[in-house]
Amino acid sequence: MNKKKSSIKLYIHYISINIRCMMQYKSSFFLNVTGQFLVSFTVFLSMFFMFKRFSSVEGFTYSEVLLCFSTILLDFSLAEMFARGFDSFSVMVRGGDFDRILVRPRGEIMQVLGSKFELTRIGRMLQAIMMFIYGIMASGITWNFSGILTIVFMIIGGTVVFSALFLIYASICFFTLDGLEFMNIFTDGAKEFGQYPTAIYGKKILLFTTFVIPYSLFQYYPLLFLTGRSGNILLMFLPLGACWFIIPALMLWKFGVRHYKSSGS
């Protein structure tokens, strides 16, 4: 228990160091936050103009799609904020910095997580929260305890899945010494196509995002419950079921650590 407390305390210390470093350049920080907000805002505009032409997509209204997109954008932003160390892990491997991590008396994952913390992603999070509030007001959904709990589960499940994808990306670097860009299909790509319920892309995509990379477990199925399209209360717990994806990601990471060979830098 004491070891866990000290690890958490150390991780918080890592975060505070990163924040203090960013605050040394306040103008740069606020410009980056604004940039993150504006980049995501262009996606919002594309959705806005599309729904000016079409009233719904596969039966989902504009406000319901906003709920869907804002949730997945918040999930991705949270994962990128806290798991940014995995996203830039290839630099650590190529530079030999991971060698120093291995000889320290702390877990490798916690140290990599603490190596990078992107507070600038708060710009995207702010936009996600704004879209979510608007979606709540415009959707006409009756909000009760189960609805609020579903949203909380969607945020937890989505953040875990995206963090697991970043962990997989980092694990591959043990063997390639460089990040593979195709992984962006499952991270940044998911953020883009996740703005709409995954079922609109066809049955094969829905099956893939249910049983392989479980986007739909924290996006599509709980949305059915929120919007009243299904009364099955089990759908609200599916986002927690998506957390299973962290298990193969951790197994791949441990496999990579066992077979790690220094880059020689």
The other form holds:
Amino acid sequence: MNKKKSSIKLYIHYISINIRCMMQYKSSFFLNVTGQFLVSFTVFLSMFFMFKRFSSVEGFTYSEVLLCFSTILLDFSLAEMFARGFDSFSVMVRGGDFDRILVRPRGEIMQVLGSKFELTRIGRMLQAIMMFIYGIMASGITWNFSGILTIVFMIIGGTVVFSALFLIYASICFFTLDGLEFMNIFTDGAKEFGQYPTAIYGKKILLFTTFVIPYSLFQYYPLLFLTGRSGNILLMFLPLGACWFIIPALMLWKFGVRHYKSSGS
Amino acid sequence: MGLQYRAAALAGIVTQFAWGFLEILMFRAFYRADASAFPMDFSALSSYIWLQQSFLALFAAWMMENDIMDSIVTGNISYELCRPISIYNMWYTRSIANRLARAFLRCFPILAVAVFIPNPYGIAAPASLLHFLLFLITLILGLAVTVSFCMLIYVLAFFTVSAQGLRIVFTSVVEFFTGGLIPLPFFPEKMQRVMELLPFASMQNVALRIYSGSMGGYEMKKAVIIQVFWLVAVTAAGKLLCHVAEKRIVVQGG
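Can I get the form predicted together with the partner chain as well, since the one above is the form predicted alone?
In what comes next, the whole complex appears, and the chain from above leads the way.
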């Protein structure tokens, strides 16, 4: 218990170091926040203009897609804010910095997480929260208890899945020494394409995102329930089911750590 | 150099392929919803997307030279300043060479596969020989404009030291206005008309649209003239700024 407490304390300390470090370049920091904001804002704008031209896509209206887009963005930003330390993990492995982490008497996941805390992602976060509030208000859904619960589950499920994906991305570095660009399609790509309900990409993609990487479990299916397309109460709990994905991710990480051979100089 | 990391190159190609594929699926969904609202032929759109993926390295604004950025932050820039050549020209040629090399490695596998994807989802033949020639010319012009713009960012990094922020702002603006997220014809007409005058439209937009013949004769002529204009203007601005920066530079670090 005590160890856990001190771990959290250390994590907060890591974050504060990172923040102070970033504040050394103030103008760059603010531009960074603006930039992050713009990145997701332009994606929203393109969606907005698409719907100006086409009124609906596969039966989904603008407000429904907006809700979908904003929850995915929020999931991604939450996961990214805390788990993006894994993003630059390849640098850590290649430089041999991971050795230093292993010899310290603390959990290695926590240390990697703390190594890079992206405060600049606050821009994206801000954008996500604004979008989310807008999405909730514009959705035209009457927010009863089960509706609120569904959306909370969606956020939990999504954040867990994205964090798991970041973890997998990092674990692969143990074997390849380099971040595989291919993983981008599952993280950034999922955020980009996940703005539309997964069903619009066709049956095969829907199957893939249901059974292999469970995007649909926290996106498409609960959306069906939320928008009243389906009354099946089971759909509400599916996002929690998506959390299974963290287990293989953790296993892969453990496996990777055990097989780690230092490459640094 | 790209060939030294074969697995990475292959992974990159697969990624781009998957990306293009998903994008086409997305547009297909909209096409099904309302085909009459689609501003270009579906096969023209598919060609646009596959070409965009093939030549990503030529136009991607986010693919900047990390070495240059790092040298400004760490102070290694002083070595380059000692050399008796203009750093602007040196960086410019280096960027162009790097982008060409990367694109050269990547474009053929993607194009080769895209050719065999059945019509309207694969890449179609160019509208005519003239269109193809114009495509090549505008491709090169577009590359030059893109690099000129990136040069502006490098030079501005002299003033902000850590250019990461500047870079993200720049990248997102470029991606949006150049038709990286959705092609320009999908924007409302009034907006599109303004966007076409901006320097960003002179990057990938012109070449990719000329290839599939979704631009008229007059439009093409206008687009090329705008490209040349922006190339000259942005390069001149970059050189001027570089000159100012070189005079007031203070190298930090040792």
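Residue numbers count along the first chain shown, from 1. Rigid core here is just the name for the largest C-alpha set that superposes within 1.5 Å across the two forms. Note that the structure is predicted; figures quoted are calculated from it, not measured.
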Does S28 shift between these two forms by 2 angstroms or more at the C-alpha, the core having been superposed? yes
So that I can tell if I19 moves, could you say whether its C-alpha shifts by at least 2 Å between these two forms after the core superposition? yes
